[in-house]
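Heads up, the chain below is alone and in the form predicted in complex with the partner chain; it's given as C-alpha cells.
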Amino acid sequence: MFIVELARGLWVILRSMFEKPVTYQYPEVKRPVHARFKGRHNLHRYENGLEKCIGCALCAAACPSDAIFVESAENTDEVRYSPGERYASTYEINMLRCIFCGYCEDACPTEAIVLGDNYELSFYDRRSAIYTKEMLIMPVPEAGKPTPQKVEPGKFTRSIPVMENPKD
C-alpha cells in the first residue's frame, strides 16, 4: 500500500529531526583538507632561509594556462636570496588564471612551487587576484635568516643542494 510508504517516510524524516546536524561553522571550524589537495601555491625555503625557487621559469613554461610569470635575477655572495646563480626577483601568478592542475609543481626542479592547502581566495577586484612573490612565500623558518642573506664565498655553487626523494 503507497499510503503505508508515506506514512513510512515521514517516520524516517521525523527521526532524522534528532540526529547531529553535520554542518560544519565554516569561517570557524575548518575542515582539513585532503593530503593531495591543490590549493594555492606556497614558494618553500631551506632550512638556513634561502629561496628555493631559482628563477628558472620552468613552472611558467609548464603552466597550460599561463598564469605565471617569473622574472630572475644573479646571486652574488653579498645579496643572495637562493643558492646557486639565479633567484627570482619578480614570481607572480594569476590567480583567476590559475586552474591548480600542480603541472608547475611537477616542472620545478627544486620543489620551490607546492600546491598548500589554502582555499580562501577571494578578492573583490581583479587585480589583487594577482599574487606577488610576498604573499606566496613562505615564512622564514627558525634556524634560518631572512633573504637576501650574506654569505661567505664559495659555500653555495650548486643551484640545488642535495636533496631526498618526495615521499607523498
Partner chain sequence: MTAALLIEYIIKSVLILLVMTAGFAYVTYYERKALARMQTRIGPNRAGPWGLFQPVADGIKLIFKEEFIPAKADKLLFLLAPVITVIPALIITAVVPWGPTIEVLGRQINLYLANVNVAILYLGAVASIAVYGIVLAGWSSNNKYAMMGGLRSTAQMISYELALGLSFVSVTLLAGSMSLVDIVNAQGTNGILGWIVWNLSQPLGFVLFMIAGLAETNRAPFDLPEAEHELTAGYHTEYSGMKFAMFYMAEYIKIIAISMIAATLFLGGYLGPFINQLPWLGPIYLFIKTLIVIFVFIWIRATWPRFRYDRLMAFGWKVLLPLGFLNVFIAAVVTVLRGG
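Keep in mind that what you see is a predicted model, and the values were worked out from it rather than measured. By rigid core we mean the largest C-alpha set that fits within 1.5 Å across both forms. Numbering follows the first chain given and starts at 1. First, how it differs from the form predicted on its own.
Once the rigid core is overlaid between the two forms, Thr23 does not reach a Cα shift of 2 Å, moving by less than that. In the core-superposed comparison between the two forms, Gly9 has its Cα shifted by at least 2 Å.
Now show the form predicted on its own, given that the preceding structure was the form predicted in complex with the partner chain.
There are no partners or other molecules in what follows, just the one chain.
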C-alpha cells in the first residue's frame, strides 16, 4: 500500500515537471481577462466625438453603494457636449465604494458607461480614488471632433438615439 501511494506521488511530481508554468511576468505581461470581466469604468463617445452620457443620473440611482455622482447642465447648439438636452458637467465615481456590480452599466439608456477590462486600480490617498469625468472618458475618435462642439440648430432633437437590441 505504501509503495502504491509513493509511486502515485512521484508520478504527480514527474508530470508537473513538464507542464508549462502559469506565472505571468506582471506588469510586462498582463493576464487576459474573461469577456464578462467588470473592471474600471469607461465613459464612451459617439463616432462624431460627442459624449454618450446625457447626464440623466440613472447610473447614480441604480448604484447600490452610492459611488456615482452626476451633475448635469444644459446643452446649446453653440456649446454641445452630447446629443441630448443635457450633458454630465460633473461625473465622479468613488472607486473605494464601487463594488463593480454593473448596475450602472445596465441602467444607462445610451450605453455611455461600460465596465472595461482595466484591473489596475491603485491609490495613494482617498482623494485619488475618486475618478472624474476627464479620467473616465474615452479619447476622441479619429473622425470626431472634441467637445464642446458647435452644431447647426435643430440637428440633435433626440436625447436618446435609436439603438439596436443588446447582443450579449
